[in-house]
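Listed next as structure tokens is one chain, alone, in the form predicted alone.
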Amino acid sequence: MVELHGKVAFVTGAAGRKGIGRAIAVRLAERGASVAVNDLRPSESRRQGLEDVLSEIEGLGARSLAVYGDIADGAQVERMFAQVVNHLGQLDIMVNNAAAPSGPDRVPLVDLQEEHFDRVQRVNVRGTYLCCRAAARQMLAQGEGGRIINISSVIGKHGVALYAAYAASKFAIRGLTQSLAHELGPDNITVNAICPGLTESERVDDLAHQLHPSNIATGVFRKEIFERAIRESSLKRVGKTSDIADAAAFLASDYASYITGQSLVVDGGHIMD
């Protein structure tokens, strides 16, 4: 059993009712960690806010904190990290999960508008960089090592049509992960990425809404997405948020103390390398 008692974790992008961020936050709390969770305020996001996940974490007997803010804004990031440390005392585990939702960037590159490309990079790349920097500074100041876990994607391993902006951002996260692993290794801070495949969450609903052909209903197209993923998976099922949460808990634990700079694919055996 992975044990994280006495550790403090910070998970960004955790407000989704069926999201990966929420699943990771709850799993870390189940393993004994105190957990701070982040997202935009409900007025700034289609999500429901952090109250439900906060209640779930506290129901497990773990300390928790909701930290609202934009991870791509440097001043807000500094404020959020100060809140986490002031309230929970330290930072041992950083999970950079927040990402731009599916939107008008899911088009052929020749039709991709600059503002839509920039929007994805702002959240996925700039936001991850700012949070990595803040987490690394805090962990170095503490002098006790740490774990940084960045959520990339299988599309950060191989690009696909209509995903140019997203793929560019997720490839960038893997490069950031590797560079930072080299820099922080001497201080016993590991930096790894998780590359989920298709995972049953709200993001699939957004994806189906964005990409469904005009002659196919969103619900039908969503079902087709899952059926195709099942056919291409060696394990013949779609990923669950708990699969990603288990991988994050492992990388956050002492069991993974000699693993750094890696991109762990969690996709049921679709991509193998």
Given for the second form:
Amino acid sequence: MVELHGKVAFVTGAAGRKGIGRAIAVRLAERGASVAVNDLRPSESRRQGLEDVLSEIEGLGARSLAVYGDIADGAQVERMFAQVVNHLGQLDIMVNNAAAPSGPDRVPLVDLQEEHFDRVQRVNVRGTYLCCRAAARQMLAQGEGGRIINISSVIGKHGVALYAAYAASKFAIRGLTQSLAHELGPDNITVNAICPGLTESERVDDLAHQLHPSNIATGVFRKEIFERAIRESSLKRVGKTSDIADAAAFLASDYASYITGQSLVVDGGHIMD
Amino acid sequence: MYNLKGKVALVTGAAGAAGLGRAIALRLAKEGADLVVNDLHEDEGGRSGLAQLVRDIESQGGPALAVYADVSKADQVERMVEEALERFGRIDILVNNAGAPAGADRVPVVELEEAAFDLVLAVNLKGTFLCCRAVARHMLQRGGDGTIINISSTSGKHGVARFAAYCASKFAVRGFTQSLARELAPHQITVYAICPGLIASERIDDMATVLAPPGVAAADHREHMIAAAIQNSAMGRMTEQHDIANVAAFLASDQSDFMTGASLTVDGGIHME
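Could the form predicted together with the partner chain be shown next, to go alongside the form predicted alone?
Below, the chain from earlier opens the complete complex, with every other chain and molecule after it.
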């Protein structure tokens, strides 16, 4: 297994019980890293998972810390990074996973409200920017390199209908990733994006709830989303959060020390680029 | 470490003393795999050769077998696979690394001779096809499961002047990779391409000789090529053999499975995808 002993990681948006953030945090801890995890606030409806993640990480014998806060708020980001460094001593691996929940932004562009568009950009783009900036400042100050991993999406490579705000935000994350990779390369800090395809997490449930046509029940529609994704993938299954966690652990490791600025597609062999 | 214990890997084009094939073979052996290594014939052009590589793998503690074969000849490829199976009983990992040496093909297209073009395509593309076909047949026959890694290039994603034959072959390898990934996915066989940047191997000496402008010594042009590669890379250094070998180890493991069909750029952040 790739070894991350002595490293400190920070994963945002990690409270989802079946979420990608949680899987990544646990995987990095399994590899030996100390892991700080973030989400918006404790015990938000149905998202009571951060305490749970914390105990799972500590059960692996790794040090951990929960930091609550809004990644799109500059002052809160400053505070959270100070907490991580104060408690865990340093920061080596930053995983920007937090994203706006799917909501009223998943509509045709002609119907898309400004505030809904803004909300998606605020979390996905501004939040990623602020956390990248804070992480980069910390890593530069330490002077020992580092890893930044931003979670984009296959929709960050190819736009789809009803996803204008989301696609724009996920494309933006890839652009930010590339620019930052150029800036931080000389300091041995790599910056990469992962582009998951449909991955079995709470987000799919939200999506199905949000997008199901009035004549199709949520559960039936969810099944249709899955069946389409399975059909399109070469491996004939949807993504598991562990698939994404494996890719993240690789990018965080020495094995990937010369990969920077890349957007790795992890979608079971659908878009292939 | 990515645990490849019990796996058998076949790496083509592994005789170069400073070559990529050698580095990949040594890395896969270090991760626990048994190795079959191939090249055209022993000690070609002052290379240290396969015999030395076999000794080096054995001194790391793993078994290794050298098989000489021209990957562009179907009968020789089939014999190579048979010899590998006779010795080890199975092949789990195929790395198509063999490439035509840089030569008379590195000229403007208007001056490119058919024979020079054909040689590049014969080794780089047809050789990849023949090895993939022979090994995929074996993998299917024993019930599936396996990994194929094709070495493409950043010139397999972006065309370069005076590299038309090479670029065509390396683009072709990526197209081939994607088709094969879709065909073999139902059998749990994953297929990837790696796109390395410029590596300081024997190949760059050949390239400098062919590409040096009139009046410029090959050695000076070599330095110029290296300086340009370093300047263009975000990481501020050239691609090294071990950078690619590390990524090959990840792809050879089961932790990359959901990325099947991908072409991974490993160039320190020159081309970002």
